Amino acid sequence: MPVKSVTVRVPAKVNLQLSVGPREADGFHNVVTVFQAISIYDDVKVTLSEPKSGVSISITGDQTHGVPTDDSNLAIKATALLAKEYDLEIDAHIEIKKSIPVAGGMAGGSADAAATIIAIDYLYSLGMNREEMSEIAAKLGSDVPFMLNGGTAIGTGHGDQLTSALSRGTYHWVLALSSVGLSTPAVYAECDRLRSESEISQPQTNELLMQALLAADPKSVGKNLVNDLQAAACSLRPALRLVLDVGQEYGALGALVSGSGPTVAFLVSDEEAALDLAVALTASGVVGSVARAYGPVAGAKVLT
């Protein structure tokens, strides 16, 4: 009997480095980023439906606010792209159980797109290899290819040209979540505005960060976290500065806004320190909600 349904689990990400080059003629920016996949997950269940019924979607879980349920959802865009690429009639229902915050700088939408690619490949026996999946993924967004693979990786170009990073050890994170997302294009536009008088060079990999990851040295990793979009995110959402200050005051090894924000990621030394910081942040009253996670973890995978 052909398989009718599959569930794919996919992680969130944090950016340990996000260095942003000048705005190019096409309106985009070249970046160098170091991604790490962390243990907060969405589960994407795809179930084949009646012929000619098309693709439908439903969202459940604890991070549903603001998730689109129309054709703008990246999971639906993934099915449309695969249908076109492989000349398929896709009739399916996508159910996304969300734990990754929406518009939080943690690639929640990109994660769901990556999971959908794997699910459709599985259900329709397309036999895609990782390279073919990554090509499809890159057309959907610069973070999508990384969500297929997970782990720790360096992204260049628009972030979609990936190289595995030499990284050892496990890293413990405390995440200060916001109830209201930030628009990635708005954050990039603000970054351009803030830097309009400056000479911006092409981004480079942070060698001190790479050495710290290779040495499994969380203290040094914490010192070398960097995000060129952080000033822009804080400009659009000034309360983020207070969140960053409070977390570091309570003993984080390092802190940064993840991606385009507004999630703030704090690196700590171990699980016990993560629990202590989570309690302190919650008690401080400056954070809406807090999550704990560790990384790196694997990318999107079929649940058996």
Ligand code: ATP
Second form
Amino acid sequence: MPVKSVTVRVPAKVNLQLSVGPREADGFHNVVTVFQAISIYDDVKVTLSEPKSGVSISITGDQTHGVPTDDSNLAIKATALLAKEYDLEIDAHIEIKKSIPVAGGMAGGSADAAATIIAIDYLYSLGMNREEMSEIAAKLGSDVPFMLNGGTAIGTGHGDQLTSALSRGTYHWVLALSSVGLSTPAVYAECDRLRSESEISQPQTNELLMQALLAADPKSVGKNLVNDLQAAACSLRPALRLVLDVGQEYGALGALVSGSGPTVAFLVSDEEAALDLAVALTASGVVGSVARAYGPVAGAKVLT
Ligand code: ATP
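Given the form predicted on its own above, I would also like to look at the protein as it appears in the form predicted in complex with ligand ATP.
All chains and molecules follow, beginning with the one already shown.
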């Protein structure tokens, strides 16, 4: 009997490096970014429905606020693109159990798009290879190809051209979450505004970070975290500076705003340090909520 339903589990990401080049003529920026997939997951369940019923969506879990349930949801966009490219009639219900914070700089929407590509490939037996999946993914958003891959990877271009990074060891993170997200385009625009008087060169891979990852040296990784969008995120949300200070005061090895924020990611030495910092951040009263995670973990995959 044909399979009618599948659940794909997909992780969140943090950016260990996000170096942003000048604004190009097309409005985009070239970046060099180092992604790490971390152990906070959305589960995307896709169930085939009656012919001609179209695609519907429901959102459950603890991060539902602000997730669109119309055609602008990236999971629905993924089905529309696959239907077009593979000449399919897709009739399905998508249920997203969301744990990845929305608009938090952790690529939650991109993760759901990646999971949907895998689910549709599975249910419609498309037999897509990795390259075909990555091509579709890149059309949906710069972060989507990485969410298929997971692990640790360097993204260039718009962040969608991936090469694996040589990384060893497990890294422990404490994440300070905000209840209100930041818009990625607004953060890029603020970054351009703040840098309007400066000469901006093309971004380069941070070799010290790469060496630290290869050496499985969390102290050195912590020292070499970089995010060119951090100043812009802090300018739009000044309270983030306080969050960064509190975490560092309590012994984090490194701290940075993740992606376009407002999530702040703290790297710590082990699980015990993660628990201590999570308690300290919660007690400080400067953060909305706190989560703990480790990475790298695998990318989107079918739950068996
Ligand atoms: P990135 O790190 O890739 O910049 P982000 O984590 O900042 O992404 P998302 O969680 O992907 O941001 O949400 C950004 C916006 O995308 C949301 O405000 C929402 O309107 C829209 N969106 C579309 N589909 C989804 C989805 N499946 N889950 C969450 N947000 C979605």
